[in-house]
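First comes one chain, alone, set out as structure tokens in the form predicted on its own.
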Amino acid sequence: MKHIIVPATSANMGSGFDSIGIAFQKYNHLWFVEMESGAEILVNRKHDLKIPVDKTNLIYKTMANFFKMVGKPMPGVRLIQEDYIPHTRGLGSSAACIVAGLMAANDLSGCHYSREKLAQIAAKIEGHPDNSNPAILGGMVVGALDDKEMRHVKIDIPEYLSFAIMVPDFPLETSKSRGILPYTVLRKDAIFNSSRAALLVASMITGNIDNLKMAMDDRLHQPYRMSLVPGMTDIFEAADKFGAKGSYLSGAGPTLVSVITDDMADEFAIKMNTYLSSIPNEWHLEILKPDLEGARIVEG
């Protein structure tokens, strides 16, 4: 039985809507082995949403579609799924399942596609590469997708950065979060975001992290999703007061992320936890480092 681990991911990073994402050191696990026929799926951890244990399971469906794509019969499989990435919280849980399914199918089929090839397939399945790219490649990745291909660049970010992940006790369906967005935007808002996204990438590459507060500002999705995440503006203001370099809504939400430096992580966590305990809803704060390797098959 082989073991795959896939990191959590955080999409958009503010201004990089549907294009920029980062992987964190928080993981889903999948063990898989071929059987003669059928599908046996075991889910090791309970979640708010019931995970299917039949052929509608997202990992299994991804595997079946992969075998269909390469023109090979789908074998019987036994899958053990153990998720530590919270569901419907904007941390790439669906992308993690898709990536795990692709990697398992790639191994069982004998195709042995490269990470680059798998990244191309995953981006097409997802429809945007901001979660799937960092899940496969690790680190912070900028990607662009058209009808033919996906292009990407992995960015080396400063080693002294950590990320304060603030996960609330309420879910937010991606379809609802995307459905609230307008179909068209003003030219001034498009210019606003393109300049901030460029500043975000340049600042991470050069280490000019004092730019991040401006660079993570956004007018394409966060202002519209704010109504779906109670307390979002106040939490951003508190994070800024406690020394965060920048804050943003992770993916479709409702998780919020603040960028901090390693030397202030403990103090930030104490102050932020105190603040979060004083507002409605329950928030879980975790300080995470980026995962730089991406999804991989490990021994055991």
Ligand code: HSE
Given for the second form:
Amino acid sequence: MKHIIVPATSANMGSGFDSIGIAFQKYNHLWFVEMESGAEILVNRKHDLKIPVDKTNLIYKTMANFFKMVGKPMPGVRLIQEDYIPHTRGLGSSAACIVAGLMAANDLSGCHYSREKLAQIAAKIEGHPDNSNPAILGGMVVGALDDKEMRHVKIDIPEYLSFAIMVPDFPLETSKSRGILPYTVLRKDAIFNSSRAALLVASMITGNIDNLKMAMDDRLHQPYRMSLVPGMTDIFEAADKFGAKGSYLSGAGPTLVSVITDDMADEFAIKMNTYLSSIPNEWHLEILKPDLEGARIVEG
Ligand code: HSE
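Coords for the form predicted together with the ligand, given the form predicted on its own:
Every component of the complex follows; first up is the chain already shown.
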């Protein structure tokens, strides 16, 4: 069997709504092999009972669509899915399934499309490239879509940055979190975000990390989603007090992310864990480094 790993991703990074995202060293696994016919889908880690093991499985569906797109018959497959990216938490679990499916189908079909081509396909399927780009390419990726294509740039970020991921015990469906957003925004809010998204990218590239707090601020989605994530503002304030360089809602939420430096990671984790245990809901904190390679076929 071949083995694919796909990193968790965090979209928006505050101001880069539907455009910017980053990959972390936390992975979903997929093992796949061709069979004569049929579909045998096994889900390890059965605690997540919601993952279908029939042809409605998202990885399988993506593979079937890929084969249809390239005009080849879908072969029989055996898939083993093992997820470590939590579901409905804003860490790109759906994008990870889509990317895993595309990579497996790309391999089995003999198409050997480039990562670039797969990134184009994934962005089209998702409708925005902020999870799929970092899932495929790794690192922090800035992307933009029009009717014809997706353009993207993977940017360098300071090596000494870590990301404190705070995952609550409650889910939040992306459709609900997008449904709460207004269709139109004020010009001053558009200016607020475009200036901050530009500042975010420039600050990461140049290592001006003291800009991140302002650069990750947002008026296009976070203020509206706040009501769906109890504790968000207080946690951002606590993170700021404990020395975070900036904090944001990960993707559609409800996970929150604080950017910290490696040298303060232990102290931040102790203080933040103490704080998180004092507020309602269970919050699980994990300090992660960025994944710089993106989804890949690995040995074993
Ligand atoms: N940019 C997307 C959002 C990511 O915030 O809704 C989740 O799909």
